[in-house]
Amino acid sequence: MNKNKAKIEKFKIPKEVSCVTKTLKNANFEAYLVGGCVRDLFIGKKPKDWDITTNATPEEIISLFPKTFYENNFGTVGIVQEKVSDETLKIIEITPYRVESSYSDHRRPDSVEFSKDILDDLKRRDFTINAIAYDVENGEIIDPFTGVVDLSKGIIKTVGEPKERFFEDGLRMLRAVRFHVELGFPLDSETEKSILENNNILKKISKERVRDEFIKIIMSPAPMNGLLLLKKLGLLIYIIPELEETIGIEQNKAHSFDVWTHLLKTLQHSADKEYLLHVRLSALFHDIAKPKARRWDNETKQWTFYGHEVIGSRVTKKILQNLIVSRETIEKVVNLVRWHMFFSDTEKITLSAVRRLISKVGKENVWDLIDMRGCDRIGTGRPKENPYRLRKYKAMVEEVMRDPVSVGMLKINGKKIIDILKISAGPKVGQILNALLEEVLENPLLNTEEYLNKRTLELSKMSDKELKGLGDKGKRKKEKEEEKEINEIRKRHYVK
């Protein structure tokens, strides 16, 4: 007991936390830190959240603190803190000891009753490493399920019978995987066996809760290990079945791995680089449609995956919508998946082509696209993330980022055109802007007020039909030539 106390006392308990526990104790109530914060203290991590449990009822808790809120069915009272330290926790949550009834929906207890016994509260928790209570005032540790021992062993084990814990809340199966990747602990054999036997419970869990745990796995230091464990335990099929379709899908000689392994390694490198969620998700999904696009080329004697980025963007959107991911994140990920096959042969690609890519993917997303491409390269088994070719491409991007890639970047706008031509707003204004943009994309030096004003007067003399035809004809010709050039480059260099 003293040894455990000494380990915890290496870390400073925030004053606002100890103030809350002291207030409860001074009112003759019990008060313990519990859950993840105690676990983190034992393994040397700074807790992100501080959970307190007590034998006081919600009403008794509220009476002890000046600023509180209570808006749930589980007895949790939020304590609004005044400034105590430079790192003040604005809200600390206190929950009474609870006894929970059966879980008929595998998601939440049918009823909750408050208890006066800390043991009642600890035995309802998911894993032994989360079922340790710590008294800040006297250093007492309550550990009825040997969670301290399991922490020292580095193992994830349910409190009591695994099947019962998972039938109470099927999300605990995903939490087990999340703790595996966050802590680096393996699951004990009985816990793992029970998940494998009861994984279909996950179907009953809300998409929002599944999404939250899945994102935590993706944002962990070891998402590759998390996905491998999800697959091993039979959980992945209930989250993203499309990923399982990539297993064993052989690729061409530019790749060292099947599609599944490639995606995992690409994702892991994005985590190693500590990239944001949308980049990590695009790393995971960028080749998700290769099984659908794969064809055998008798001439080259290898597999091809033409168009997988287009199909993949649609598949990715469906996956993320099913997981109820935010619209902003979906848009970013789908965009990166759609354009991840951008060219990188700097001897062949023109600055005009680079400008068009930026116009499609967006200036705000282009560096994420290049970061993802670096992860993609590592995922193929190549030793260098940033070879000369990619470095040169970055330089080209930087150069053209100063050039117009949209109508809004022209040194003229619709209002100016209306003033010059003394006309009303209408389709002709947009047609002139598009025609001007086509010229400027080819030659950014034309983006001057003097030239654009003059050219506007010239274009205005054309009929709407001629003006529209001018823009459409040039656009079709350029896109056709660029598509042909890009396809030849990809074929020649065994990229898709």
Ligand code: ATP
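Numbering follows the first chain given and starts at 1. We call the rigid core the largest set of C-alpha positions that still match within 1.5 Å between the two forms. Model, not experiment: these values are computed from the prediction. First, how it differs from the form predicted in complex with this ligand.
Taking the rigid core as fixed, one finds a CA shift for residue 30 smaller than 2 Å between the two forms. Relative to the superposed core, residue 444 undergoes a C-alpha shift of no less than 2 Å between the two forms. Once the cores line up, the CA of residue 329 ends up less than 2 angstroms apart between the two forms.
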Given for the second form:
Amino acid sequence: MNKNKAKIEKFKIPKEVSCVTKTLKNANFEAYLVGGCVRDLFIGKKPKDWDITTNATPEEIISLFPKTFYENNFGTVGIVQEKVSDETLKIIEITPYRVESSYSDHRRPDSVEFSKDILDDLKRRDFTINAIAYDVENGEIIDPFTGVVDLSKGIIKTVGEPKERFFEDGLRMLRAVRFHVELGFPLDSETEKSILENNNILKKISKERVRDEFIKIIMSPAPMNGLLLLKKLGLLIYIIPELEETIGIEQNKAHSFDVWTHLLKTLQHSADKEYLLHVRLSALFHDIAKPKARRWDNETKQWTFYGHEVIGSRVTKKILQNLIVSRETIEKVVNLVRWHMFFSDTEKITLSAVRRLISKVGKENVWDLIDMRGCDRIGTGRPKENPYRLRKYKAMVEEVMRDPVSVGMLKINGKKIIDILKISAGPKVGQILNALLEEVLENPLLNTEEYLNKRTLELSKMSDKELKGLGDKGKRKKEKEEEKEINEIRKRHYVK
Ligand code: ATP
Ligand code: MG
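So that was the form predicted alone. Now I'd like the form predicted in complex with this ligand, please.
Following is the full complex, with the preceding chain placed first.
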């Protein structure tokens, strides 16, 4: 066995984690950090979660940790943290050494057996870089498949014979792509060749498992590379065949790329901006129906794609339902795809056109739509993500969405004034409101019911002329404030 001391900076291991391994060891069990956290520690990445493996049985683990909360059918026991010292430390999972016996359907072990030998546990793991065990107490590593070497070379290679391992569990092919985009490592040539030869096993994998890995690829820093590799390895056709239809679909003069490349570049920019999943997915699918909507226009001698956003929103819905993405995400993505063609020539549109778009796409989605449009531009090959026109559009959206400066801001209204003064509706009510607004704009602290009620009584005693004068002053002040706010919005977006 290859027992080396590891070059891991111990201080990066939270004490909650080393406490768990220590407790197991004090009870005379073996305990190692294993899997993703060891890999990430070696390459200086922050581990997402902490997995510990041990020769103790689930019952023995539970008896050592009073606050265990969960045991699934793989024998994994989760430890609840009393105090979470680090925001990434969510749960610590302890799993007994496992052997996986026979695989009859390429997807799940038929049974889970526990072992007393760490080697058995490392043997069942997918890639060499994920099959390193690390002893926190003495700094020893157990690395029978030379994962540390592969980490330093930067290569993703199956533990053992690739074909055998992919036949056991076809999801591993997709996991290889996921690690490729997360770590930036290429696949070992044998591993890659084997995926190409056996990609059809992916058909047998449950949709939930495929979805989870696919989403991780989309959320990685390099989703464009991920999709290119999925295509190259013949896996994409089993996940989103509709995307393959966009390959080689030429567009009109405004576009430098075919639809496929355009979609990938748009997606990649959304990842560069670290946008959320629904924005990234809408970037990937916004032009998905261009192949279906494409018509040749003999007059302009160009391709047209009328209605592709309408068909596209339906196609997107079908794809995402098939991938069993959550309903909320589907709704958001479909909505963004549906409205991504909004007309944004700010020289030609009015505020009411902006208002109409907002009411169609929804206030809560309009900024996502604009972000996606920025990605769309970059994906088209334009150098500027946020040109004058788009900035102007944003300023118009803000102008439409802001709360106007109006008597509606006051902690009093016309009806209340009528009640207080026991008068009937008339111009006097409006004048009082405007006069109050003037004072509140001058000093926002005066916007209390108490003050405004009292001040209403005082104002009502003034002469009509005096009150009208104050009311008009309030109106002018309001207009000035409005103008000031709109100018500030424009300044923020660097537009006139
Ligand atoms: P991440 O940092 O994204 O969590 P990870 O390597 O921890 O990456 P997990 O899916 O959390 O990935 O799995 C934890 C470990 O379990 C892996 O490192 C690997 O050793 C093993 N593993 C997970 N899934 C499989 C699988 N399908 N086949 C074989 N081993 C697997
Ligand atoms: Mg993990």
